[in-house]
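In structure tokens, one chain follows: the form predicted on its own.
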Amino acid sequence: MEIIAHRGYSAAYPENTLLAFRKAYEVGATGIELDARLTADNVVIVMHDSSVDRTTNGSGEVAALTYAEIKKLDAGIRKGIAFENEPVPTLEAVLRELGGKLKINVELVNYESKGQDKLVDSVIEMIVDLDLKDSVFLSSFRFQNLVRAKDLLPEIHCGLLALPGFKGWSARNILNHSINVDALHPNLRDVSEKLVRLEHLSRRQVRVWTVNESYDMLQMQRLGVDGIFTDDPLLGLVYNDPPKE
């Protein structure tokens, strides 16, 4: 089961930074989960929400500001004293440093801005340059980022996020039997033997969002699932395939 540390070891660290993303990497984790978005003057940064707000020392909407106004501002004080002076990464920075050495997955979160393709475009254009396209996957809960992905780069590796509950019901039925997904991320509390049965006779991975209590990372690797989104990779680690009596 890939253990894979979402927006990095957020659990111990401040989320979507280069510092938690070097921490999973050397607990062992499988790969990382992070955030993409694009900046006023289109560089692509890791964040999760569309402000900077709730991460940063800062404020204003991520697509209203420019890359050097974000680069100024600290994503580690928000977790506490210790991780002052944080930076927000670029999606490239991440790349070139990580890209290669484990899994990184994508989601791509032009949420708030209708048919924000250049996102995509920015990419897909980076993990072809860099040469990544076999350790780089995407999600999106937006089917037509992943739609556009597989146009520009048929090979890339494309997971559906589905909501949880009645929300996420098309996802996890309709829209993610498609040749644009090779994989379905689920809700934790959505995830069930035959759902994973389903998937997996379509040939479509598995890996849950966002698992951190033990007995949950149990229940999953019981269930046969092909991953699972935490912020503690550490812990994932120690529940992935324990030894048997």
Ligand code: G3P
Second form
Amino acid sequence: MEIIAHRGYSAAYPENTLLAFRKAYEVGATGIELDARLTADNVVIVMHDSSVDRTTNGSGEVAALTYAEIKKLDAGIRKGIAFENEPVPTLEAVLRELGGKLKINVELVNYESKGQDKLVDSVIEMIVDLDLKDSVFLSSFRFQNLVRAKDLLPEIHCGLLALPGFKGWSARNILNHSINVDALHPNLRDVSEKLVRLEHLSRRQVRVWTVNESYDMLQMQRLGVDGIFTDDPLLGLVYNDPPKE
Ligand code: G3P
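Please supply the corresponding structure for the form predicted in complex with SN-glycerol-3-phosphate (the preceding block corresponds to the form predicted on its own).
Below is the entire complex, every chain and molecule, led by the chain shown above.
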């Protein structure tokens, strides 16, 4: 089972920073997951939220700030003083440092912004330029992103994210069968033996988010899912291959 560090090793390090990605790599995670969005001047940066408020010492919407402004922010301090001065990384910096060393799941989080195609186009261009199409894969709750990505680069592996519960019903039952994606990424609460079997019969992989408890890690392994997203990749690795009696 793939152990994918959700926003990097975010249980112990500031999420979506190079430090959190390096630490995930160092403990042996199969991959990292990160969130890609555009600044006002169209630089692809790594940040989950639409604003910088929660994870940095700044404030404002990413889409309204330039990269020069975001570059000055501290994305480590809110996790602890030990992480002071950890910058917001660009996607390019992450891909250049870690590309090819482990799998990198780029979630396209252009859910609010206008000009959404630009993010997809920029990310695909970067993957092609850096020759990383075999180790980078995309995901999004916005299925149109994945359709566009496949149009631009048919070989790129794409996972359709499904929101928990009723809101994700369509993604789990209709969209997954209607568009060309390689995987379904359901929420933990929606995973069943039937769902995993159906996806596998349909030749799609299943990666589950966000799995942070040892019980759930073992349960996902028993159900035969292909991967889990976890804030704690070390715990995930420990429970990935439990000793036999
Ligand atoms: O990709 C799995 C998971 O990251 C999706 O949820 O909220 O972290 O983007 P979120």
